[in-house]
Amino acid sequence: MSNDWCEIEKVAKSWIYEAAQIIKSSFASSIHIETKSNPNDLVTEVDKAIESFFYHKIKEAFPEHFFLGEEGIAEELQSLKGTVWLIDPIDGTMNFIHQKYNFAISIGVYQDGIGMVGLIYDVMADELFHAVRGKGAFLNEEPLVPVKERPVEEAIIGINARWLIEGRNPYRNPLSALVRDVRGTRSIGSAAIELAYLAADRLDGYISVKLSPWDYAAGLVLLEEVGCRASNFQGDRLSLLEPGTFIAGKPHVHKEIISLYLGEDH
């Protein structure tokens, strides 16, 4: 059974905006946080809610469909074979509960493992970035254009401050030089939203020692589509079932980088 994707993205949009206005009013009423992997590995009801509204809403309209998410609510996948709905339904829970504002819904809709739906909607912002494979790129209805390349030294990469502190990151230091040698660095806390704004040409790359695949199914739909890419540190394919070193940027800063500070001999 072949899927209309056009059809596809609109009602991930009506449910993306449904499940907008649902977080939102959790800020009326205190929100129960508890941790994961780590102490600052938040989660709340509200993105288990979240995953559930979505898993529910899939599987009622599209039986034959699989899901992958961030929170477990489904049984774990173990190939991207048929359509595969990968969704963090709350990308960024610590500025979500700490400053109510920077986080994002992502959902990326791939077939046999390839992307042909991307959408990351910031929800604060009311930004709904989105794309549907060949068909371009867009913010809220508006087009993205190609991105615009710049140098390494005039570039400004999105950068989590811990991967250059962290001892036992064996990229620590490639990461550093990095980090000196471009124009600037930003940290946003939302890995989705911070490949949302590579791909409308507000950032010029994005790096990640280790991110998850339903942080960054959206980001490569919308990425393709403006001409960016996206590989892991040594420039090879994703994996979309588990999590991995991550660097995606325009073509010419993706390539500088990996063969300059990230490749084999460093």
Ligand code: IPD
Given for the second form:
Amino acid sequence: MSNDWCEIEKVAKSWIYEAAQIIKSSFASSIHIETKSNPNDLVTEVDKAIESFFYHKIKEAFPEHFFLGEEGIAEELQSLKGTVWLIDPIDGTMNFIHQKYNFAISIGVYQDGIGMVGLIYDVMADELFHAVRGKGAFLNEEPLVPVKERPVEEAIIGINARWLIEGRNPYRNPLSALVRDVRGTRSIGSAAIELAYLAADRLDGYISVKLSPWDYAAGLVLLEEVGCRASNFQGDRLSLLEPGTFIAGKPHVHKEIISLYLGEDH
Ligand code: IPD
Ligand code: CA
Ligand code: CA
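Requested next: the structure of the form predicted in complex with ligand IPD (the form predicted on its own having been shown above).
Now the complete complex, all chains and molecules, led by this one.
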């Protein structure tokens, strides 16, 4: 049976608003925090509860759909065949814990690897960025206009400053040169919100040395609708099953950053 993507967007929106209420009500009690890959990689029981909330909603409404979430509630996914929901239940967990602000629920729905629906909800700002493939992108009820280009030297780029100092990062020098040359940098701490901001013309690009599919699955659908580009640092198509380098931007900014700072010669 083929999917009605507008209907899927509608139902996903209603689940997002329900999940946001659960997240906000969690502020009333103390939240248990654990670490994952390193002492700054945080997860709480709220992240897990929200992922589980979506998993059960999806399994009940669409038993034949597949699920890929950050917290591993579902079985590991080996392929993108069929309809796949890629979910980050809370993107910006560190902000959720420390700031109680600047975190998002991010949902991308893909059909055989093609992004069909993307939703990013900035919970505390009450901003829902959403798109259905071919039908344009919106911020709440307002359409997002196709992006306006800017030269790299006038661009504001989203980047986490950690990528400029970590010895393990082979891109340190090219990234320092990029940061020197652009007009400004911003670091919100939620890749999903930063991609939504790019789609909404609040940023001109976003760059990360390591990002996972659930961080950008929804963002890619929004970016496509407003004419932005996204790829790995070599300019190749992004994987939706493996993490990797990530650069997104308005077409000119995306192309120039790869050719001047990141491509094969750097
Ligand atoms: C993180 C945020 C952060 C980005 C990290 C992500 P999480 O996601 O998007 O901005 O720099 O790479 O892992 O762990 O808060 O869902
Ligand atoms: Ca994330
Ligand atoms: Ca997360």
